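In structure tokens, one chain follows: the form predicted alone.
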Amino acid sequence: MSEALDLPLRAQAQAIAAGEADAAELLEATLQRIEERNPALNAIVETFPTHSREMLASAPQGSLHGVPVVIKDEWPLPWRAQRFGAADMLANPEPGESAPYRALRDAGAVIVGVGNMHELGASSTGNVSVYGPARNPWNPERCPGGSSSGPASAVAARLVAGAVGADGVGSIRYPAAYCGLTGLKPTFGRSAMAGHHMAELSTTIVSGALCADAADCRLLDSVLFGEELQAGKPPALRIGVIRDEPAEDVAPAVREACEAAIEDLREATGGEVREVELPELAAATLATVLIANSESLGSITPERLNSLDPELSPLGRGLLKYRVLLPAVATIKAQQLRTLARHTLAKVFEGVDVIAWPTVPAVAPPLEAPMVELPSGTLTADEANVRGGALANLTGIPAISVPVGSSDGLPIGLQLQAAWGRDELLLDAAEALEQANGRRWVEAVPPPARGAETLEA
């Protein structure tokens, strides 16, 4: 059953439905493979075999029948309530069913673990955790990305072929980048949500896929959305580069990698590049942070916060008494650069399908010490990725990151980003580009996927 385990999602769920692959094999084959691969990487934080083998034995036919997945551990289970990756969350976790349960569940596809994740969701790295760090599968020393570190990890080594993450401030792409997959942040509010403590709250996240490559993303975002995204091929695309930061202060090797994939986009559909303008991309990269904090002040008390759980990490304790502090005032003149980032984007929209420029400006840095060399100097990973990630959540905008290149052994990502509910515009643009290549990079696979059943920790 290691041959069907090792194919696309999409694959999967065709072997199944057509009597080629046996569910129940691969289900077992799955734990197996969880069991011998994921203690190197800390991927997958919690499996349960007995609700997974009840979630298969009651499946129906849907679209994932029998497909094993990994969600992350920022939304409840029936069985599990979600910890964020955290000894302390300020909410009161209880299992449930949350709305991408649900969707998986009538999809038919079968729940095998809970993936790590950045502690509170509070990082790009994944470097802490109240599980310990997950770690990424082309080096265990170097950060997977965060915060759906667990999830990514898990699919790039092939523990599973899809899993369901979150991105607030950039938290499917930043994994989706570090570990050489595609992620789809979907437009705002398009998504299965229901069940996160921020559900009703937040204005910025989203549930999304990580998945190997484009069409293995519009089969799970499919689930996701409760809706088919349909696939078609991308008209001469109008694609929108910058001369800001994102684009400009990236390592040599992150930006010869995107210009040439920018250039092959372009090629394959015999589109062109325009340079375009976002006067409010720097003060909208603050004001992102500042909305992501503040969104979640009304559970926060001063007793709470004098309350918190001792394994709670430093940061993680700064961090929520950080927002306490927030003026009003600056979480106004946010909403008003929001305003201001929408207009903008409209009218920029009129001219280009697409923007794009590097998700991440650099590869993976150590899990030890996040740090990245740029040409503007040392900075730390999550002050550098957000640059890049945070203009799509603050204006609700659909992203995607797609691999298209290496570096020290370790994957480059390019962020294609379109206008609100153009989610398949972006999935079709995503293939055009694999295809531009000879899918080189989203064929690319790790050390423990090429059969090293383990790796040093």
The other form holds:
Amino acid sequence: MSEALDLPLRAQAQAIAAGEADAAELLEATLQRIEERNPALNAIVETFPTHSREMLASAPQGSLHGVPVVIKDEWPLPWRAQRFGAADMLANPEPGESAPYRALRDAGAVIVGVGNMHELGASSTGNVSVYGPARNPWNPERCPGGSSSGPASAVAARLVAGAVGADGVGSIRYPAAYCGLTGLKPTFGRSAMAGHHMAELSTTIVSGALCADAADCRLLDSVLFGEELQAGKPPALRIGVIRDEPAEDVAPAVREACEAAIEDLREATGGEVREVELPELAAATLATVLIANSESLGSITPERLNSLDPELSPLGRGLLKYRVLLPAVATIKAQQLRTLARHTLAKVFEGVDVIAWPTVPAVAPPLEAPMVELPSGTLTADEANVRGGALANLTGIPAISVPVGSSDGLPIGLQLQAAWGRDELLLDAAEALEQANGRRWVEAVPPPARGAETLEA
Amino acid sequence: MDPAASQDDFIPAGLAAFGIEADEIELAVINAAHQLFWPPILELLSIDTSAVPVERNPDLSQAPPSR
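Switching conditions: you have the form predicted alone, so give me the form predicted in complex with the partner chain.
What follows is the whole complex; the chain from before opens it.
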């Protein structure tokens, strides 16, 4: 077994570059580990050792030379069309070179597998997929989060040290929070997207990294951005907090951990906490869902909806058909709400550097019944999660989820959001927070990564 | 008219108008989605946005232009 296997992404890259680790050995060890650990997690839905070995054989001396990574089932590869986690994705995907694939290849990375995802990217839970659900390494009966369920599960279980996900309505940040990872939703348009079947239509989806910590995200996101995201010491952070649902209607343990983390971040940077108001927040959540759903309607015809693959889940079939009934005037209103929210945020970011609230209001719910208990009552996880995740997608701002605690053995994530283009600040702030808590949460590993080679399914 | 009460008509009439077929399970999903989404949609529609200009092709990678 390669000793490099359990190193962070950046350390794997450094070890290979320094000749201290053999990339071929690392690849074979990674494939072996996937074989051993993945059956209990279903994080990776396909490996292709021959293609991976070919990638390594022709890998340039880039920043990720020889480093194994996973990519979500949302982009085509030259040897494999994406399935979008679904038996029927209302498109005709074909194998090809997507921009994230090219970015990884040109950086010398080796794609070792495709990560599972929630069917059609349509949920924050990851509990429905044409491949069967991915499982949370911290508790395989719990949701890994969605829709980037497989990439998160794979990194959390240390099958690989980094994975590429996508975030249309929180889909990198929810699984990062549920699986105890760091996940950056970049500023809209900054990261590689070409080749995604919605790349020319979507105004919410971005690609981004899921890794154990911020430094690894910085490295992998630099590849996806096509520019080096410089590290720096964050300024005395002005941290904005709200007194609204995403911060208030949360499970007590989540609230306590996030409030403590905000205080840690304030103290670590010598900053201050300021209360801010986002009056459009509640409506912005619905606006995001309306826009994201309507943007995929262009290719839908009634005839197509009447001939959906029967293997598509009943939930998927029903929701696709319901989308057609959403009134156009509501989508126009949603666009106006987007304008309002963007202006409000621009004003708010004159007074604060980041806005902080829990990424999700409760820890990962059961796979079989993804409901969460909140002070306001019992809600579906999707209903609860979207309240905190949607704003960044609606407005285009970057956001990051950072692990800051645990409850019942399951991770808790804090979300930080910043103004457009300040992705680097979020990474700097995440690193400051890691240092402030002694890297306790980014170095925590779930049972299958502590030495036990298999999990009971 | 109670919006919730109109659901019995809205869903089947809407689907029929588009010529979309739905089995019993799909209808249950659609009805559940409608119950979840329709009240906030009505709230959204009630917001007076007459003074809000829609950004034409907004550049979501940047802050909006100052008003």
